[in-house]
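The chain that follows stands alone, in the form predicted alone, written as structure tokens.
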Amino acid sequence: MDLKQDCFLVPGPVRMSESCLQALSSPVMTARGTEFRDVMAHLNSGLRYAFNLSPSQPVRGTQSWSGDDDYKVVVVSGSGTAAMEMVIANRFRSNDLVLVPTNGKFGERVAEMCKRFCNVKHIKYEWGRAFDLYELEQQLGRGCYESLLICHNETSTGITQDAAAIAEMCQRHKTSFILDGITSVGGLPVHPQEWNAEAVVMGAQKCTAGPSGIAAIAINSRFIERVHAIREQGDSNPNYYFDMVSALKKGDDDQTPWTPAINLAMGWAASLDNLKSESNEGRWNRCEKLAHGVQNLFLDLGFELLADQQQRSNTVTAILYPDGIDDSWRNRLKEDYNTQVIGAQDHLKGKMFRIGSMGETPIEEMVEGCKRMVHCFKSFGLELPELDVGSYFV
């Protein structure tokens, strides 16, 4: 086994290609002249490609950030939990009741800030088990809720929410919709049209495999107007770095209001042109046999995946320990076989571990990499059965 490449398959951030690399070391430039709004008419255009959204020109002057449709993107210096930050605290009123059902810690992570701005209804599930739809269906019933929040993709546990169910019910209710995409769009299948979604956030270092420190909002008309109302109403919660209504004003002149992360963008922007190259079915198709190709091998190998097997993850896959082993298996994976995965968090740290399909990752590093977690599991005297690894990934 030759040990001398790494296999990088931790779910975020993710290996950057050469040229989003080149990209961020690009010579520095001011943040208002010509030479940078260029940049970010780039990424406005490659953004709403990647939020599955009509096209728009990458070019200045051609109000980049929207298209045919009824969205606009706003670029966030700061990460994904920034960029959701940015959407409640400007969403709702300190009276506003929102319902946020969650099943693992980045859903929690959004109840959580709502808690700061807003009244919330927190329904939490056991982590990796999927939503109880008939609960929620009653919960919007009531008619109370202002808005319903989830966490698409949830990485702690390698569980996808069934966004389509959730969304059309959010419709028939009356209720608006919000989407932490973070590490959803750009690797699996997000309609934020389809499902009339107000605002979805997206975090770079995720599925578009960009860097770590910026991100990015897919907004619709319904949500500027409400944004726009409460301000005018002067109900809103405190903010200024995190003003939707600045960022707004900016927009059009392809701008941030304050001194954007050029370098991110610039990094970013890189890295949605391969994106956009692979496609977005490209890229959904192969996270999808990537998931489905690790998930079946170590199922076959006897171990036990926590997520619902109707919900598991196309981004992330979270594996239970067998009896007997711990992190101490993680560390060894790391130091003696040249190999990342990530552990649990919370209540489930050490006793599971998490592997990436998100990003570029190749099949063919991801086949070598699960050749070095049997071998390494056998040296912690683990019995495996001998199956051909790579035939999962065919």
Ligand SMILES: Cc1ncc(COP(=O)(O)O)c(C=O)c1O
Contents of the next structure:
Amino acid sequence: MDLKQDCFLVPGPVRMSESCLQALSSPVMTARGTEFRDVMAHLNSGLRYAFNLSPSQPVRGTQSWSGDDDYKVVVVSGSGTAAMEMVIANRFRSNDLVLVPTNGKFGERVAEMCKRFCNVKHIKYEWGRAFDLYELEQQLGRGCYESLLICHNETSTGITQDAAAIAEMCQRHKTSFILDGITSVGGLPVHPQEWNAEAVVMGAQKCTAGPSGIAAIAINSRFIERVHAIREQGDSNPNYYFDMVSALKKGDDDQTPWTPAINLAMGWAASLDNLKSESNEGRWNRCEKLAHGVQNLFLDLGFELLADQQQRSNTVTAILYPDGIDDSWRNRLKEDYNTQVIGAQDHLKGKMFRIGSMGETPIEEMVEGCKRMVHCFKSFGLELPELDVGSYFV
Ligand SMILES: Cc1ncc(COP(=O)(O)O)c(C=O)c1O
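Take the protein just shown as the form predicted alone and give its structure as the form predicted together with this ligand.
Shown next: the complete complex, the earlier chain at its head.
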């Protein structure tokens, strides 16, 4: 086994390409000059593609953040959580009531965040179990919710929510629909317009293989109207740095209200070029191939997957450790096999591991990584069937 090349199979941050790293190391430029506005136009246009929205020109002064549809994209200096907070803080008044169903850590974080800014009905499903759509329908039927928010792809448990079905219910009940798409946008089919989503959030370091510390939001005109109306009524939640009204003022001119994350923006624009070259469909398909390979392989090896079968994610797979194995396996995998996956969170810590299949990960790296994982499990004395790992990824 040749272990020179590392296998980095973490569900974000993911490995960045050479072109992204080069762009990150570009010489400094001013925050308000034409050069940076060119960068923003390039980034905005790439983001519209990643969000699966209509195209815009990557050219300064052409309204690069908007297109022929009802959406604008807003770049946020900060990680995905910052962008999610910006959405929630600006969209709701303190006496609004929102519905947040969850089945993992990041959905629970959405609910916690909402509690800082409004009232929340938090429906907690067991980690990895699909939402009960009948229950959600009943809740929406009460007619009391301003919005339903979900973590679309639950990275902590490897489950993808049935966003199309939830979107349809929200439309029928005239309730706004907001998604944390941090590990779905760019890696899984996301359709903001078809789903009539008011806001979708993405983080650079996940499916688009950009740098950590920068994120983006796609918002529709209804979202923008609500934000302005709440501001005019003097009913806004307190916040300054993440003020959407300020961001909206600057966006027309390919700018941000405060000093932008200049080099991160350059790096992200370069990785979004890679996404465009591969195409959304190409990347969704590759992620699916990677994830299905991992899932089928580990099932055949006799492992148990955490997420409900019908809704297993194509960007992250959560695999339970067999009896007698814990995170010391992951440490050995890193130290002796030059391969990284990630552990579990909260009550599942030490009980499972998660394999990322997002970003630009080539099939060969996943095959090699899985071979090393199998080898490492065997080094713990586990008896596993002899399987042709490569054949799971063709
Ligand atoms: C689905 C999801 N939401 C939110 C977050 C938090 O994003 P960030 O760490 O970029 O703030 C993560 C991070 O892993 C995530 O996977």
